[in-house]
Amino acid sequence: MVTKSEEDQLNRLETQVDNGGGGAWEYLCLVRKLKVRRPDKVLKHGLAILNDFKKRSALGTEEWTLCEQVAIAAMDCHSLDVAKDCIEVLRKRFPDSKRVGRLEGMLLEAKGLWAEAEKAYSNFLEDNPFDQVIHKRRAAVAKAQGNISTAIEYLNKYLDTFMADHDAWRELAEIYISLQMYKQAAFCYEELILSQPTNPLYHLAYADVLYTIGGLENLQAAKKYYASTINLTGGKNRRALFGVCLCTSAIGQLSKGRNKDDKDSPELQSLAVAALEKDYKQRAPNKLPLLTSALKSLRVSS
């Protein structure tokens, strides 16, 4: 995840460059350390180095690095012939290397040439079963041909062996969220809150998800799990504190004519009203009593 200030320097060089400052092959390493996506950006200005002889040749072995670069903005841009281009340069200096036959996988799919690029790719797989890139790859194929339950599969498949990669799992959740199979995107968020526990993101979306399945004990851990997010954010996610208070409305609902044991504490939802009203006097006052309006029909109050 990509901080605030590395967020504010990649800003900044961006502009920088945009304005004709320099410091491009610096803007185009943060793009790559960071692993954002920016294409116009790195398709613009990896185009200026790379057509620059002096400016190529000073990057010396760098040079094939940002060729990749380019390739694969370009493709994201459907700047197709650049992208050939880029990747023949490639081809040419690395006849026998697997990274650049993905590119040409990749190339195909920009192409919509979906056959021969799962075919590409399941040759690739049969050399080296154990490539990360190319599992992820078949499955974005099925994902694009609307074919969601073999990206499912494939996916399920691909974390059964690399159990540790995050973006997979929240692609898998996110699959899942789409076909309205809950459940099965709360175990994902499960395992993404266990693997980084310290992470808001995956905090929220899992009381989002429990919050949407619904029923007293989902609904208790929905805010628990919204609370864990203020926390983890020093009080600053407005999302999580609206969903105290849709967790604590129907938590209520939920609770009349059960036991006191059963009934929800009012502590954290006074705290997460109080802390909307304070963000809403300084960031949009004039908006303060829809929010008043709002909470009231929820039946809660600071």
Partner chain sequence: MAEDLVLDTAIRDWVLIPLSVVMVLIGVLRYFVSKLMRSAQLPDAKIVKEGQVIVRARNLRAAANFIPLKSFRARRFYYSNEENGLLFVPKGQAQNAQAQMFSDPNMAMDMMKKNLSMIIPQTLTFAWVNFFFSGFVAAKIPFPLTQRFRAMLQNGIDLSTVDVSYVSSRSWYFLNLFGLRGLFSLILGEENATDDTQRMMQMTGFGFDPTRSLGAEKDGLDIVQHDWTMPKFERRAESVLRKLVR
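After the form predicted alone, can we look at the form predicted together with the partner chain?
Partners and other molecules omitted; one chain follows.
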């Protein structure tokens, strides 16, 4: 996860480089370190450095890392010729390298030749069954082909060995949600919350899944997780506020007649409504009537 200061630095460098100031190399290094995805900018500035012979030789051995970064960005922007050139240069320099082989596999993927890419990746995995990136790329190939069940199978096998990889858990959770397998998605989100308990996004996603599964207990849990998201974001997350309102009204509907309603937070819903109204008044005052009518219908049933 990128921290706020790093994000600010990145944006600052980005505007600086875009407007013609120097610092392209620092920008590219920062992008590489933070693993953010900015393919168009990386491609533009990276190519500028690579094509300028003076700047290129000033980099020394870092030139090859830059080449790799530009190749990946080119594949992201679908400039396959640029990617192919970069990979050829790298292949000439490092003839037996697995890293270059990985790039070639990615190029096959980008071209859409799924079977060849799959074969290349399987060969790599035979040589070195511990290459995490290649495992994940194989799952990505399966997903891109539309073969979601194979993707799930690959990811599960990968997670069997490398169970501390939270990116993989996240991907698996999203795949499960797309297949409406909500209980499994809930499990994945629990894993994510365990590994990064202070990240509000995971609490939010988990609350969404719980709300979707439904049932009184899940709704109460979902309300609690929306509340913790509000806690972690200082009340600024509108989705969590909406979530709280919806949950409370749904719980109210389910437990109508029974007085089992938890008296933990009686005012939470009204507070959330008030916060939402204030927010809308500040940012989108013309949508305020929509909001109030929608919330009124919720409040009536609660």
